[in-house]
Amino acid sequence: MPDRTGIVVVGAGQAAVQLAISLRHKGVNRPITLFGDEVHPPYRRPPLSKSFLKGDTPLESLYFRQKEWFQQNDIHLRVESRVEAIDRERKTVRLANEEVRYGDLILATGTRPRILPDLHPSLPNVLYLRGIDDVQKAMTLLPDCSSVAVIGGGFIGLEFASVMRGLDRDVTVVESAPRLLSRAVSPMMSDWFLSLHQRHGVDVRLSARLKEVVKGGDGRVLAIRLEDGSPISADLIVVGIGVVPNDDLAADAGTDTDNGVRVDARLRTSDPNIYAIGDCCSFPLRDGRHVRLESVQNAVDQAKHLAACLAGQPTPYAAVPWFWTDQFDTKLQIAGLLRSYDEARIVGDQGAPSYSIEYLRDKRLVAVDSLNDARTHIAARKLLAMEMGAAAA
């Protein structure tokens, strides 16, 4: 007989629905729940900041499958349902007014914003770009809007710069360290980046930390004061200064934790019934440390593999970790983990608006940065691919 135990996931984003769908694909016929605390049905969070913000994207097409999908498929999706805490010994989750037990479970609960106090995002001209609802609340403001004020130099907060002056706003962008996306790309690409967004008219502020908040008296912020005592006015502002793991349940269930649900190679927990993916799994690399990765690739990848581990093909996890991001006419692919290099070599001319940086550690290629250059793309992640078969072998 199949076995009708039930998977209930926790989480009902990127990595929540495509294992939701893998798992259909490979005939595991087991019920699933989703337990999503949005309001919305899952939906992509890439077009948020972008092609949505800018009113290219309609809401309906931001959804993954309409209900019905869910329902033929004998998925139970829960919306506005919030999972408080997990019974290890009666393998249950317990929500406000209900308790629902598991075969297998599996957390996707993603991340949460890093707040700062003194710009919270219950005021009425801040925002914290994580959700629909944070960049509806941006549309509504866009009209009275003249002025923007970006706290983080990272991803999302350089999306947002650049589609704020293709739609005319002044932008200020204030990031606390040395360079533009000094977690993510080399000091040649962080140049790069602050060259474009100068071209675009951005007023970029490096080396540069919040002192001061001046608001008015309905609780609008009003400007923002730096440590080196100049002002900066804006009608909005955006805070994007990273992410913390949602690894509360794990943690609270004794489950380990460290910056993230930490997990083996097979995505599980130190609970063999537990399991975890996306944003918030840190994974073990080849050589042995944990990261975790924000990336709608790695939230795929991540749910595939598990999906194949619950349909009993268990193998270790090892995708070659890529991201991207849009920034005007411009769109950089990153292949590989650039944590240290002692090499890097042009691809391409250096001056064209499409080209390619490969970074080596001991004369093996460890990561690749793509500008407007999909085929060098490709080819690095097929390459790093072979370099890591290469290096368990």
Second form
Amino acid sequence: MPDRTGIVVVGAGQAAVQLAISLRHKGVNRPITLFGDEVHPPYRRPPLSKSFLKGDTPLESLYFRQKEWFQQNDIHLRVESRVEAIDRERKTVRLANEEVRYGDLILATGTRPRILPDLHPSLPNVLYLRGIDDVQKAMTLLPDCSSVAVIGGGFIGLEFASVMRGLDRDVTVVESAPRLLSRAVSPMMSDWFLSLHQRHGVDVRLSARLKEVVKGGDGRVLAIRLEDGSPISADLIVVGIGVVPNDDLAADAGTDTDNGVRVDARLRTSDPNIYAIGDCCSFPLRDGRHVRLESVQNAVDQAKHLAACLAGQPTPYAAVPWFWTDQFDTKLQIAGLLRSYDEARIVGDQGAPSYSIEYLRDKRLVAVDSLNDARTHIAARKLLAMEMGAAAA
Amino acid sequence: MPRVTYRLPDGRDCEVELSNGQSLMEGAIRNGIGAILGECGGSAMCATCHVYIEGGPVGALPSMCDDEDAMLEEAAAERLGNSRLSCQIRMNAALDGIVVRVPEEM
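Could you please show the structure of the form predicted together with the partner chain, as a counterpart to the form predicted on its own just displayed?
Below is the whole assembly, all chains and molecules, this chain first.
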């Protein structure tokens, strides 16, 4: 009865692949099918806005595994296969021309970029960075491009800006908030990244909003104008203003969603045979608050955890979040989750090229930002894991 | 092209040619050396491409940077004196014949 016991994964990104690897590693021999809607086999995203964009990493190096590996491990990898609906009563997923049964269904659907209607991704010189195809579009446009406007001062936008400066393009970053990276880092870190970019010749506009987009007959964006009236001319416009979780399948099937597919501490949705992992997953922290994290760490740790649950070791999910970004000569590493803090301590010399900031709330460590300071970052991951264990006891 | 030998957890040796500039992590993935994951894609942010240097022209290896040294403390398999992150070792003619052992998958 293989069709009744099959594990079906919607998505073929890092969480999906890690889940398949970990299930096989734990000796789970149920049939596994991954449905991905892209043409590419599963691949890494972090290098897309870094080494791949620079041309330092060939395409094949982005792939997690060769096609043969999936065959050898009896994992059915289905690319260019979009799941259109879930039928929870019959326990099936529907694709364009077929219906596939599942025993357990895993949603690893990821996110999609938020779109600005005036700067639609179909325009010839407008880019959103999510997949390989987007970066390949950037690479074909770059030879004829001397100036770039980046809309959004988040991680993706700033990484793109830093690579573009390295390729000697003029770069303007337009951010609507009064500081860079405002959703992810402290004001101190925002200031640090502002001066890093300014030092490298990036024209950063804060509290700046788009007013007008001027297009030519072929849809090419010729110029953009900000609300304060200032014009920005750019050959290439890159938009990175955040993402939206792909939770429509879950919502349409009637399972709970709330900024993502809502799950319990075992990563289970309101349907006991449907789980969610990775960027699309809204999961509870120890204090019961739900969060959704977009990171390699979250994808990998949730996938490994769910594999253990499906292998018969169900425990509540708990992992220390970590994240990194590479910009110019700087690597920022973040351990923990910075929500609110009442104390910040500098570790090392704030003027130096490498130092860290520890953030505390009620005298307890909640997060650490490290600039070119891997040692402090690794120590912080261990400390935060101990804090978590202590909080659980 | 320079060659590298991956010594697998089951004792088999897998010798492959890599192009100059390709990292030992990329070479492992492209050649289906299953135990090397390279979760972070070569940014020295995870230690899933941990290998042990077993032989060959070890004097030609690049020296270890602080990031790699710190990250090896996170490796799932025990860190030994000959531990390296394979993403940080890029192939060149001088490294022809290098032998690395791949730890058991965790």
